[in-house]
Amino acid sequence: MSAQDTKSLWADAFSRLVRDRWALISLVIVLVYAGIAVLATIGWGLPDWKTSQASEYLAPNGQFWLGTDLFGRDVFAKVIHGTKIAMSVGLVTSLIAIPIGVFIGAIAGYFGGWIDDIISWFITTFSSIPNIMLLISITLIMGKGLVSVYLALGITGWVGLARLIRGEVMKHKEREYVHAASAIGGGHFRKLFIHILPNVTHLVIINTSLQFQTAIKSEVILSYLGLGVQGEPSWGTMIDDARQELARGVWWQLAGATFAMFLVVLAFNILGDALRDSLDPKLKGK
């Protein structure tokens, strides 16, 4: 038996991931965004976006890399602060949506029967509502602001993962290791949470990377519509502000916010695809 054959799934996945140049570049980009978000949160070493520092609508130059806005504020500083908003939305939304999706999907797939019927009906009904309309409705009910964005995206982002986990748990519960756990007296909790769920962890990791970029795009849409972040610059509010500026030839605020969002969403997409390929047990050793 070769060393490749005895390598664990996680070790094999890591070795394949580090050989993927684009995946590593995407990971570095995501880590840079995360680092910027942390620095912006603690307010250390980054430019101030609140203070007027120059004339209005100053074009990009050596001092202000992305120019200034209507009030003479540094647009680059606003993009940096928008990074904090975007990454925090992705993180908090994932922390809300993923546990909900895993729990609901695992319960439905493991117990089956009428429990599965009820949960499947709920998932189908919930997913039949257009996502953007559901998000807008929830934010209007809870009020504008970042907390509302967290909750709205969190309680609507679990459906896809729940379906995926349900199907995987239905397959795993019939496998030999679960029957062996039953033979030695293992209860439902032990079989589901100790034996089955660790074997579907790779799906949760992949879904987390996808959930991040979906949450970032959704926050931008909500902020663009005036239902998201209030009193702070986010990429969505910057794009909304830029609508009036384009008529005056002021393009740098739109360009900065759009490129920042494009780069991180692309990085998460590439990283998600690489994680999917690396963590697929069928591709182990290839």
The other form holds:
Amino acid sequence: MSAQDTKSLWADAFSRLVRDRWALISLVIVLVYAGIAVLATIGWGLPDWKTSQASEYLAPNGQFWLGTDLFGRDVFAKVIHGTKIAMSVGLVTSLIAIPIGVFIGAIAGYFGGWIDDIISWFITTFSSIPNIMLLISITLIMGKGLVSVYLALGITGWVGLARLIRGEVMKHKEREYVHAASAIGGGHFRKLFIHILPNVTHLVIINTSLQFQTAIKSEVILSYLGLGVQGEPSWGTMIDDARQELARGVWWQLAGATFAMFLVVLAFNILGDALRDSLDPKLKGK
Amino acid sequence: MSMRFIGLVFAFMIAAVGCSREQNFDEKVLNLITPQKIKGFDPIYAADLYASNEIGKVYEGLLEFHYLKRPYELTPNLAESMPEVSADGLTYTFKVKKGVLFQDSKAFPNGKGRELKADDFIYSIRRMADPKLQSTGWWLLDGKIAGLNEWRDKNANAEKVNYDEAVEGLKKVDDYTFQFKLAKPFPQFLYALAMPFTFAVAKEVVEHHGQEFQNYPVGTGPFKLDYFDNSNRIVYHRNPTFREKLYPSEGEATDEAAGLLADAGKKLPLVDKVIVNIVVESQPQWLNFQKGSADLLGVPKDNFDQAIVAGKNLHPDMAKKGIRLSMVNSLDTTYVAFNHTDPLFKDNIKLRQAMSLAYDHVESNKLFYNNTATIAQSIIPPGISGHKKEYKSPYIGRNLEMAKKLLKEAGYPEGKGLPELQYETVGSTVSRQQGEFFAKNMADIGIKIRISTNTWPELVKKTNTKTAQMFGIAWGADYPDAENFFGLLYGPNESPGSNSSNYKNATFDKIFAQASIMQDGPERTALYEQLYEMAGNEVPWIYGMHRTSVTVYQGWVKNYKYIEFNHTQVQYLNADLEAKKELLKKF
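To complete the pair, please output the form predicted in complex with its partner chain; the form predicted on its own was given just before.
Entire complex below, previous chain first.
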């Protein structure tokens, strides 16, 4: 064994992650977005989006970097504040979807038999319903607003992860270390949560970063369709506004919102990829 | 990747070929655009403007609004003449024109359309009242025709609705004569007979097609349906068996000079074919018009600057192509309604007045109507008797100081103690923006508004169940009589009736009940004006605008004149093919 292998898996993964330049840039971008979201939530230090500061539809200039909207509000400030909605939707839906996905997937994979049958039926059923239809019906039932968006995206987001974890746990439960745990009298709970789960954690992390950006995109689509956030700046509503404004040559609202979304989704994708590479135990030490 | 790209190129090429389809100059064709899918052609469901416009091409009623005369005037259409009205105003005797044929259809023996008779009207009116069919126009006749409500109630639980049983108020005299008997005086009754709800259908056709009837319209009208795809397009051609109906030879004083009498005395319809494209989004509508492939279009809000300069003149680029502009006040009122079952608004007139004073009408007119609308002072638009020109509401016109003062007197100084109010609107971009604008205005006096967007059926459900706290909508006249507007504030009409704000005011109700059964005249106008002022001072709603209809049409379209009740319009339009050939070169 070489000296390198004495590093823990996590320390090794981190050092490999930061060596990848693009991953590092992406990580910084994500952190900046998160920082902005936190500032917007506590309402500190960010430009004001609510008041009309100039006449309508001013083109981008020195004072208003992305021009003004229909009511003379600063589009750049709206983009910035839109970050809050996007990031909070990403975070909250991940917090809902990931635990459900991990738990259900792990149970199905570990116990198999009729439990697996039932859970697999649910997974297949959920994934066969077109996502956007399900989202629309959930927001219609629960009324509109941020909470509905969280729940709607949260309870549809667990399916993919559950399927992945299920397969992985099935593989692991036949491994020698699990048999060893059985041999020394470990119960189901211990084997599943203390022994197997840490070995699939990397999948959870990678999935979180993908779940996060899917949620952001879905929020934008829902708001675009008028089913999402109401009364607060959201990139989706901005794009909806822009749809008609384009005819009079007002492109800045569309450009601002799309670019902000593009950047964060791209960053999450690159980060997800890099995480997958750096957390793969087979690539350890390379 | 590259395969997909090639696929894309092909898709574009096909689209391009599809669009450049050669214009046909052999027959007169009108290319129109409608912004909404049409469910079907059954007159008893003609509740929205767009369905009415299609139904009005195929079906006809006893009366219609004169195409040229203003103020709007009823003229006989399928009726031989205007009806004889009994002295008590309760019995209306109609004679039906002879020799009017239904369009050919396989529902008739030998496929030949038969003659229209008095029975057809009696049958069509009964269909509106049929409890199983749930016509969306029933409100129009509810409680108005003697015995009709009883017949409806009796058949509500019957297995099969009995059309053979006589109804007192619908009486056949002979094949071409019949009588309506009203349960109580209803001077607006004749207007109902010009609305698509009451247009004549043939029993054989309804029975032949059953559930599918709405897809196989067979009327007596000027056009016959060729092709119907409810999400794409509708094609009609001239009805070959259409009766001798002529273009009017008199109109308003200015019509002669405007060339609107050039076709006077010619047989209608004037074009051979009508193509109606269903285009939901406003940008493609505009581009189609710009390309010359649509003949007529209401100008979308965001294209206003491309079409009009200085707020009233056609843009030179468009004038060069021979395009023409029509700007006419439409008979409508936009408003934000309070729900008067909500204790917050019910007895707190000062809160309502404060909110009305906080609303910025001038800015709203600029942002949403390009300064073409007229700020509403009360409920009735100009052009309908009952609108009082001199009246200026003390609560219209932004005055924040006054608004804050009233809000304090209402018990909510600077909005303190007032819960967040929910504003309901439909989910379109412009409606949402109007909601945001309203919320922004209210924030200036400390009132918090939450905007909730709905589909149209959701909004209707909320207002019908009285659960919408505030909502922003508009009302367009069904007929040019103030009764049609005042009814929206009449207590007994509360939800699910037309008074969706559930406003109740004993004095208002009393005057309305008195005025609504009076024949037109100075006495009634005086009462109407009294109601108009009351509706202004009491602020049951925050009034918005009376909008202006801005329409552009191509140089080859002849006889275009704005008509509020426009379901009969297309038969009067003409197309000048020579002019079209020339003008299209400039596109």
